[in-house]
Amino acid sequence: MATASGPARTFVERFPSEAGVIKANLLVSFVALGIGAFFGLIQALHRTDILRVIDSADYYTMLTGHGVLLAIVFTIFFLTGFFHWATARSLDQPAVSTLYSWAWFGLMTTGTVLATIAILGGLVPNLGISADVLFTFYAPLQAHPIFYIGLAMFIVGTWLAGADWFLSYRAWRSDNKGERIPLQMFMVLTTMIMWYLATLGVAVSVVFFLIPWSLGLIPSVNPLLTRTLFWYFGHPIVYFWLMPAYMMWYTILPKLSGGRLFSDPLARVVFLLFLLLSTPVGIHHQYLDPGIAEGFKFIAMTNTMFLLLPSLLTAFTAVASMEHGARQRGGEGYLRWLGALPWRDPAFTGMALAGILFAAGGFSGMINAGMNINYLIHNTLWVPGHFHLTVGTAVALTMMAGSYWLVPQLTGTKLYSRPIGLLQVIMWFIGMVFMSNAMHRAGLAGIPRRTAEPQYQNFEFLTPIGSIFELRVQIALGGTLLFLSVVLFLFNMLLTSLGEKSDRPVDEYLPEPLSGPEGSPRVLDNLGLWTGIAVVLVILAYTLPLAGIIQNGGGLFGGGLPIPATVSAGLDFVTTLVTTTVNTLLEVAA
C-alpha cells in the first residue's frame, strides 16, 4: 500500500489488470459524455429558438439520448470504473477474477449499445426502431423491445460489478479478521447495498411489464404502477450518482487541499444515512399523481427532508477538511485561509466549484420536496434547472475534476495540460450558472419542461425581473459553454492517455483522517444490520401505496381508470392478499 513517503510503484504497475478494466469503463463513460453533451447543445439551441437544425419531432429523440447517455451511461460507467479503483486501492489487492470483471463490463456495454441503437433509431423513421421515452421511460410511452432489453442487461451488469467488489471484500476479510473496513471500501459496499435495494423496482417494471408489453405479450400495463416503480428507483439513483462524488469529497479533496479528512466516523454515518433514507422517498416525485393517497405523499415529503441531514454533514466535513489543508499551507484568518487553497489545480478547483453549485441545488431541491410549494414549479423548467445543478454539476463536474487526478494513475502518464483543465472546470461552472439560473427563473414563470415548442398562442409568459428572451439567451449561452467545456475535457484526457510514460505521474497517497475509525462504535460496520433496517423502511413506505395502486388502477396490468387512492383501500388489498394466501396454504397442507 502507498505510504506517507510515496508509493513504491504506481497503481497501474501494481494492478495492471484492474487498471485495464477501469480504463475501459472510463472510455465508455467519456464517449457517452461527448455524445450526450452534443445532444444537449442541439436541444439548448433548438428549444430557445436560437438555432434549429432538427425537426421538433426529433427533439424528443435528442432529449432521450441526452438523458440516458449522460444521466445513466456516463455517470454509472464512471462509477463502476472508480469503484473498481477504490476497491483495489483500499484493500491493496487485485480483484478475485479479472475474467469476471471483464464479463460484467461486457454485459453493461452490450446493454448500452442496444439501448443506444433503439434511441438513435428514432432519427431514421424507416428503420422501425425508436425509444423516444425520455430517460424516465415509464408507461404510457413505449419504446422498442431492444431498449428495455438493453436496460435490463445494463442493470444486471451493475449487479455483477457489485458482486465483484463484495467478493474482493470477502477475500480481504478472511485475511484481516477484526479489522475495520477501509473507508473507501465501506463507501463502495454501502452504496452497492443501496443500489441492489433501489433497482428492484425498475427490474420488476422492465422485466415483468415493459418488455412483455413492448413485445405484445400483454395488451396493457398499469401506467401508475410502472411510474411508481420507476420513481422507487428514480430517486435513489440520484444518490447512486452522487456517492462517487461524495467519496471524492471525503477521501481525495482533503488530500488535494493539502490536509486530511476531518472525520472518518462522520463519513461512515453519512453513507449509512443514505443507505437507510434514499429509497423510501420516491413518491415525492408524484405529488400530482391522483392515484396515490395524500397521506403517503406527506410521509414521503417528511422522509425526504431527513435526507438534508447527510448532505449538511458532508458540507461541514468537506469545508472543515479544506480549512485544515489550507492552514497546513499557511492560511490564516476567518476567511483568508481560502486564498491558500490550490486553486490552480483543476482537480481541486473542479471539486470545490461542484460543491458550491451543489449547495445551490440543495436549496432548490427543498422546493421540489415541499409538498405544497412543489405545485408551483411541478413539470416546469425549474426541475431540469435543479437537476443540472445536482447531477449535471455536483456529479459530472466532480467526476471530470477527479479524472485529472485519477487517469494519470491508470495510464502512467502526466496530465497533458493543467491550464486547459483549469479553464475547462471554470467554463463548466460559468456555463452552468447561466443555464441553471435561467431555468429556475423560467420555471417560476411557469414555462414547461419536456417540450420542443414552449410557445403558446394568445399566451405570454411573464417574469418579474428581466425578460423571456433574456432567459432563452442565457440557456443557449450556458449550453454552448458546457459543450465547449466537454470538448476541452475530452481533448485533455485523450492527449493525457497518449502521453509519454512518467516515473511519478501522480501522487496517489491518501493521508489518514484526523479522526480515524478506532474511536467510533463497531456497529457502524455491521452492514447486515443496516441492510435489514433499510429493507424494513422500504416495506413500510411502499407496501400500502403499491397495494392501493394495484387495487384502484385496474390490477397489475391496468385496464381501469386510476382513482384517488386511500389508505383503507391499500389495507383492504393487503388483508385480502394475506387471507387468500393463508387459506391457500392451509388447503394445500390439508
Ligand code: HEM
Second form
Amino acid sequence: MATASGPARTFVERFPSEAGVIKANLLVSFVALGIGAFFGLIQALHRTDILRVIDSADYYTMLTGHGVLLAIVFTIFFLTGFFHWATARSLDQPAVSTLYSWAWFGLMTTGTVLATIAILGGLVPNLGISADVLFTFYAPLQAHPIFYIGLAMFIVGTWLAGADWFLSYRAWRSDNKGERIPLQMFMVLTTMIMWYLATLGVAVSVVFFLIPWSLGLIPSVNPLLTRTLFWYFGHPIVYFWLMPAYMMWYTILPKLSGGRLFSDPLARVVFLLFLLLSTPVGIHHQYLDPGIAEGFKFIAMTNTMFLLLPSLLTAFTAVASMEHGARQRGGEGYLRWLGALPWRDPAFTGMALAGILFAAGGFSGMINAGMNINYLIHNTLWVPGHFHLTVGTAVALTMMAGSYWLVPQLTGTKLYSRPIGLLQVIMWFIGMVFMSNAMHRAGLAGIPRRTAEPQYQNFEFLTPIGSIFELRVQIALGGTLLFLSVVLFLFNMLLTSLGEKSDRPVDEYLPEPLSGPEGSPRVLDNLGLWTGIAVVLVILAYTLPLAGIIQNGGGLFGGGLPIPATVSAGLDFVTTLVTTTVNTLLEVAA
Amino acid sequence: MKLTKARALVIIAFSVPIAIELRTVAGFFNIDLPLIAIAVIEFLFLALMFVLYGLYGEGSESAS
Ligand code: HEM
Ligand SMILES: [Cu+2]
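Show the other one: the form predicted together with ligand HEM, since we just had the form predicted alone.
Whole complex next, starting from this chain.
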C-alpha cells in the first residue's frame, strides 16, 4: 500500500475536498438505511400479524421501498463513498477534479430521489404515481416512468464515478511507471470493470424496453427477456454489495485485529475470480422459469459452484489474518487466541460477527444454488432469510462497523461512543439470528415470501420443530432488535459528526501484508486481459439462452407467456440469424 | 483472562444461536425441547454470566 505518510495527518487534512464528497455519499447512504430499516420493521410486524399499521394493500409499496432503499441505495452510496476514499488513500493523491466528483454524486442522488418519489407515491393513491415493482423491477410489473428514469440516472452516475477512479489511476500510472497497482486500487478497478459489464444488461432492459413500455410507446415487452436481463445484472450486483465488505475484510480488518493481511496475491486472485465468474451465472435465479432450457440452467449451476471458491478463499484469508493479529497481541493456544482479539472495538467486533453470519448465509446459498434442492425453497421465506445474512448482515453490518473507523477520519472527530457501537453490532447479530433463522425455517415449512398475508384459509403450515407461531414471534422480535440497532447506529454517527475536532484523530495507516505483491505474477495486473476473458465467458453463457428466449417469447417485444423451451430453439434462432445475415451480405456484395 | 464487558457481551451473543439450534440437536436424539425450556436454559446462562462478571469482571477484586 502506497501510504507511508503514517498516522501524522488525517485523511480529512490531506484530502479535504475528497472527504467532502465521501461524507455526502455516506449521508445519502445512512438516510436510506434509516428509512429502509423502518419499512423493514413495519413488514416484519405486519406479515407476522403482530402489529398492523398499514393496509395489506400497501405492503408491496413498503417492500419495494425497503428493497430499493437498502439493497440499492444504502449499499451503493456507501460503496461509492468508500471507493472514493480508497482511491485517494491508496494512490496517495487527490481525485482529478472535485467538480467532476460532485457531478456524479449529483446525478446519482437526483436519480435516487426520482425513484424514491415514484415508490412512495404508491402510498398516496390520487397522485397517480407508483412503482410497486419490488427491487427486481422486471415485467410484467410496471412502474411510473420516473422510476425507471431515476434508475437510469442512478446507474449512469455510478458509471461516471467509476470513470473518476479510472482517471485517478491513469494519473497515478503516468507518475509511477512499472509499479504494482496498490491493492485497494486494484480492488476498486476490478470491481468497477465487473460493474460495467453487468450493468449493460440492466441498462438495455431499462432503456430499450421498460422506459418505452411505461411511456406507452410500445404495447408490450417480452417478460422473460426483461427477467433474464435483470438477473444477468442481478447476480453480479451481489458482488457489488460484497466487494466493499471484502475490501474491508482484506485491508482493514487485519489492522484492526492488530496484525497484517495474510496474502496480497491471494486477495488479487480472489477479486479477479469475481470479475470472471460473477456474470455468467445469473440464470441460477431462474431455475423455475419455463422459457429457458434445462441445459442452460445446469451450466449456470456448475458456474455458480465454481464461484464459491473465491468466497471460501476469503474466509480462509480473513481468519488467518485475524489469527496472526491475535498472536501479535499475545494470544496463544489452539483456540484461546480468539480471546486476545480487540472485542471492545465495535469496528472489529462488527466485522467479525458479520463474517460469522456470512458463513451461515453461504451454506443456505449453496442450497439455493443447487438446481434440484432449490425447488424446495424457491420463493419461500427461506430466500429473504438467506440474503439478510449475506447482504443484510455480511455487507450491511460490515459497512456499519467500518463506519466506526472510517467516519472519524472524514470528520476529524472522535467516535461518539464505543460502548454504544459495541451494543449496536451485538444487537444486529442477535436480531439477525432470530429473524433469519426463523425465516429459513418458515421457508422450509413452505411459507411464501413477498406477501402481507402468508396465512391461507383452511390450510395449515407444519414445522418439524416448534410451531409456526413461535417462528412468527421470532421474526418480529428479530426485526425489532434490528430496527433499534439501526437507530443506535445513526444516533452514534450523528453525534460523531457533530463532535469537536479531536487532537488524537483515528489514523488511516494500513500495514504491509505478510506476503506482498512481489510474490504474485505480473499478469494479475493486466486488467485488459481479464476483462477480455470475462466478456468471452459472458458471451458463451448468454448467447444461446437469450436467442431462445427471443424465439420462444414471441420476439423482442412479444407480450405472450413463454412456452417451455429446449436448447434447439436458441440454436435454430442463432443459425437462422447467421445464415440470413451472411446471405444478405452476399447479396449486397453481388 | 479477564472477563471484560465486551467479552461478556460477545459470549452472550454467541449463546443465542446455540440456544435456538439446541432444539435441532435435541431433535436428533428424539428429544422434544419446548421453546420455554430453551428460554429457561438461556436465562440460566445469562444469570451465570452475570455472576461470573461480578466475580471476575472488570473492576472486581480478583481481576488480574
Ligand atoms: C431493520 C432491519 C431489517 C428488517 C426488520 C427487515 C425485514 C424484512 C422482511 C420481513 C422482509 C420480507 C418481506 C417479504 O418477503 O414479505 C424483507 C425483505 C427484504 N429485505 Fe429486509 N430487513 C432489514 C434489513 C435489511 C437490509 C440491511 C437489507 C439489505 C441491505 C435488506 C434487504 C431486503 C431485501 C432486498 C428484501 C426483499 C425485497 C423483495 O422481496 O423484493 N433488509 N426485509
Ligand atoms: Cu445469484
